[in-house]
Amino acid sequence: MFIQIEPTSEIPIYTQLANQLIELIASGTIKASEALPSVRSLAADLGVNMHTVNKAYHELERKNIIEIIPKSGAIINSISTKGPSDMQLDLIKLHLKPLIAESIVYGMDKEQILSLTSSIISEITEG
């Protein structure tokens, strides 16, 4: 599992970790039912505090992407074939809307935004 933390980024380390784990799951690099490394192990590998990894794991659990089983570890939940729930869709919209508005402010038109979105999807799913 390749995860790269950027210590000088404005994005908190736990968010970088959670986002990269989500991308690894979305790309199929990490599959449903697989166990994530232990908090201690991943923290040591990345050179970050165990609380940072723990916070990332709990963020993923809150989003129902992983399940944390006490004293056993964290397991990847299956990817839904039914699409997102209404609550998940609302959350996605909440995060996407400001980015799309920012893209418009930077001068991107609808076609450019759709093209960029399509290329990001391809980058994640096709490697």
Given for the second form:
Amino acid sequence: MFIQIEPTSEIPIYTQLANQLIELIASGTIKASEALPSVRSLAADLGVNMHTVNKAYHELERKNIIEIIPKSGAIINSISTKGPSDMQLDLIKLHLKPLIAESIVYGMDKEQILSLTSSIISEITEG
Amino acid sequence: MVLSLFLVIILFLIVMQAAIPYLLKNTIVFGVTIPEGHTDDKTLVRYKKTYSATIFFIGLIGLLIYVIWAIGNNLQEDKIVFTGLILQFGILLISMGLYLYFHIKTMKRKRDHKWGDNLKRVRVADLTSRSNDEMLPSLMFALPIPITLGLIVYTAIQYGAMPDMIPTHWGPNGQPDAFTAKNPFSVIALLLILGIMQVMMLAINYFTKKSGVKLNASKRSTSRIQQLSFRKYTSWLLFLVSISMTILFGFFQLTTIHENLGGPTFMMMMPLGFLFIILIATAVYAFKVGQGGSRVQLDIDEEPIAGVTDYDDDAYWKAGVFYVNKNDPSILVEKRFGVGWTLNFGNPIGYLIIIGPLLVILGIAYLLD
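The structure above corresponds to the form predicted on its own; please give the structure of the form predicted together with the partner chain next.
So here's everything in the complex, that chain up top.
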């Protein structure tokens, strides 16, 4: 269960961290009701500011992916079986639309975009 | 007696100082992060060899001159002690000078050859490392403290029967050679110092436990196992020091209360035994575990991950030895040149736990004079 961040990347560290955690959950590497390391210890392991980790955890909590319980820490929620809520679907669409538009501008056709998407899905779920 | 004691200590110092480049992770050479793929660079290998050989031979020659001079002139003990200490400082000073020289040369070599410029610089953490950490619980370090408290109570009970002069310093033969007048403070001063050191070691264990588990980006599994071993053995070594110090100081306290407790042989053997246990344990730790566990031998042979290297935090290491990083929540961090831990000078709590107790101990020593 390795987390890898790139401090010099243009993507903020907290976003990188949140994205990696989501991927680990999506691939089933971290399972529901497991606890994430404490903010302090993960910040120490990565050598980053505690606020950075805290921000990533709160982002995950806001997205309903983890639950922050005082004293016990950050607990992973189970993957939803009902599918996304309307609000979550809107959010996904909001993020996905500009990326798909960008792909079209780069000259990708529907086939290419779909096959890229499906290869990313297998990359995540097969770990 | 004093001479052979110094001979052992100085020889130990020379071997340790000369061995340092070989006890470190190979990704950090003279305090400079070296990306995977360049760690076997011939020039760097030569730097290490030159450093070790220089210290080893200068040290041995110094030691030889010292011994011949001491034996030939049939010197007084205090002169032997004084010169021995000078020699130790001399060796440390030469090591530091050589280190700095090679630190600058290594930095220049890395810069000139643009090592690692085409690699992605990342930091890696393992989410499970905390649950696999086998450091001793800090509670274990609290165990010797009640012994100290018990001895203070016992001293208070025995106060009336104690001699008028309390020993404050013991010579190399185990016999007291400095005294101070009896008063409620001087009779327990030794125990107060012991107590402070016990608390300090408890704090060191607590804060090393909290400090980051730093993994090598391109060899994750290997470095993870090595890191965890390093942490485990560090806390064992610290615990051994705490226990043996409690035994030694407790013994000294009891001989102060009951003058003829151990007899002269025992008085001599106790500190010697203490010294040898610490020296041997330190040597085993340094050579078997190495800095960050770099000498822990593993059966697995992990292929380094291509295209990535550790995020270069050289900028936070002043001269490659002093770590100053406000953002890193670790108070104690692994040394870059040497085996063990050092302070994050970017964090004021660090000063408090290390320098505070030392000041109190110095204060007690000053009050006894």
